[in-house]
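One chain comes next, on its own, written as structure tokens: the form predicted alone.
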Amino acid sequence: MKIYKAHILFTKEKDHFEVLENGYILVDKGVVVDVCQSLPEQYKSVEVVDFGDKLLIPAMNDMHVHAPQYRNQGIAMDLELLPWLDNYTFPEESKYKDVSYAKRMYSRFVGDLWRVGTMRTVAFATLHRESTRLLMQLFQKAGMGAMVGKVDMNRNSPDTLTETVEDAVAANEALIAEFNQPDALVRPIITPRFVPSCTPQMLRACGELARKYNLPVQSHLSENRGEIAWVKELEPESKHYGDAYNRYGLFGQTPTIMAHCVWTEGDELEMMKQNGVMVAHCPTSNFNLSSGMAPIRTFLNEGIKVGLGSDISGGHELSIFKMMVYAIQVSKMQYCADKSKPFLTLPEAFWIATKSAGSFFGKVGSFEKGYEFDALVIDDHELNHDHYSLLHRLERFIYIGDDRQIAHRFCRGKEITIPQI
């Protein structure tokens, strides 16, 4: 049993903050046993760590990640989506098929994504087998959750990026034995990197493995209108571009997560809605991208579940927190063309960014029992200079502070210091 000290701040709803000042938060076997006010008789003879002034939170998860595109990141901002790929991204993801450049480059990247406080990612590595592998293994090294994706590609791509449909499965079905563990925080999930860059014998193969080994899906979905237009051309028998991943097994028929969704409405939204697909809302890549404004005040009201994506290198940012800023931002944009659609909150965004979005990976993103303990313990000091309240403490954080403030981090139980990788 471990038992901690701190005022406690996280979310069950996504419209109200739990607030305990100089609480109890007990964890045993990484998951959380209670959160209270004061500690029960019976635990009074366990060692309490006093966390003192601190804020305690949930740990971040980023749903949306291109670790190969870690070197790209703030660069090639003045692209459109399709020519940022053929002039930027593929080149630099050619690049993984050298295992040393790997190491050098995803090692950077698992510790950026812990120095920002991200305990739990959804990645897109590359096609390369040894490459993706070398960075489960530096995930599982780390004590970092994430769902790593081999991505699958057949297609409207450079030869260094195109690979046989046989070769894929073959590639998928060596990493998924190693690493579809049960309870593993280290887990594969199926990646077809989209539709134009995938035939429908790959976008098949793809469907088959996650129904043969149950697993999840990533894909991107409606991000820009020049891709959805090509979408429309390549795959003629579909309704819409949800309908492509949908009628191969990739929407919904596993546990799905889509990143974008910037143009999703009517008929490809009901089919979300009902196939229960989760949206990854990154607002820096769609921006810099010029894709557009993802509806997301739309997708809470039709009880779609919604996770935040830093979209490295699209976008340009791998901090959720100020995911959680922009999410909010693009809403007031949206609010001042259409007053009926409110506005993202400040507690929304929080809840997106933790409990919606950790719901991808089972009960995690909250201190509710029964949750696994993520966590993030912040010195705000240096910002609190005039002894502001615990909610407003939060949100001068998450609006002005940084890594420098985040004095220590939990994945499932385990304090995660600096990884040695």
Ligand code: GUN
Given for the second form:
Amino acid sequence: MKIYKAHILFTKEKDHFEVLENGYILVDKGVVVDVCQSLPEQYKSVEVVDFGDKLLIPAMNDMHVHAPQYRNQGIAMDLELLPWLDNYTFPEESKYKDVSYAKRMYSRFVGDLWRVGTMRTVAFATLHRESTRLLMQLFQKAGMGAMVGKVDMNRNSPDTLTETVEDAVAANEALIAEFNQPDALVRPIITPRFVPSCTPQMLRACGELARKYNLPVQSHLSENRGEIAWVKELEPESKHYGDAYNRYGLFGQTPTIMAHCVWTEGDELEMMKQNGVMVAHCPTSNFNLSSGMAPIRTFLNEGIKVGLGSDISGGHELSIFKMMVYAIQVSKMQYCADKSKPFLTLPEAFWIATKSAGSFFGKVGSFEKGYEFDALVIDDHELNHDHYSLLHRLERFIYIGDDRQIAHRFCRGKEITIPQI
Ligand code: GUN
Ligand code: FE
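Taking the form predicted alone as the starting point, write out the structure of the form predicted in complex with guanine.
Okay, now the whole complex, with that chain kicking things off.
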């Protein structure tokens, strides 16, 4: 049993913060046993780790990021999605055939996730088996949670990023055999890149893998209008883009997360709702690639699950705290255009990033009883906290703070120190 004392802030409901000033959190075997204002009598003999005046909050979850685009972070923002992929992204990802290049880049990438307080990640790797394996091992060594996808793609891609369906299935099965353990922190996720990159045979094979091994699925959906028009041409029998995944068992038949959904509406939205598909909202990517503004208020109103993603390198910003700010700002621009769609509040953005996103991993993202203890300790004294309420301290840290204020990080109850990789 571990007992921590601090100012504890988290969300149970989407529009409300729970705040315990000088509260206690009791953690046993990595799981929250109780969160309380005063320590129950039976625990009085247990040593308390006192974080003093610091804030204790749930750790961040990045629900969509491309690990092999790490070197392109912060560059190449001058094109829309499809030419951006051809000109910048595919050439960079092709380099991951070389495992030593992958080791150099992926080590820095995992270190950076640690730095910004992201303890769980849903990541795309590349189609290369050995580099993907290495990324999974790096997460394991770091003690950080991740679902990592070997990317599957076999059309409209350069030769360096094209493989046969048989090779893709074999590589997936090798990784599944090695990593798909019950309760593992690092797990495989089936990852068809997006419909334009995958033939119907590849999509079918991906759906079969997901069903056979009961694995989650991730991909991209309705990000860019040119992309959507192309999918219509490529998959004329599908009712819409989402249906092109659904027909192959890749749309909620197992837990599914779709990045972007900027232009999702009508029957596609209804199908997401019926099938319980989660949206990974990536506002910085949607700005940089001129994709548009995703209808997050509508998704929330409809009860569709949402999390936040950095989408490096379409997105330039790795911090999920900053993603909350961007998500709120986009929603304010939408509110300007349509006053019937209230903008996101801070507790809503925090809930999306923590409890809502965390549900994809199980009981993650809150400090309620039974949740895995994924947490950050925030030392914000340099942000003049003495003049502010606890809620304003949290808001200030989210808006103007950075990794310098993250004093401790926990994943599944274990303190995670800087990855030595
Ligand atoms: N659609 C297919 N591949 C990608 C990618 O790498 N990034 C983004 N933002 N969208 C995609
Ligand atoms: Fe993406």
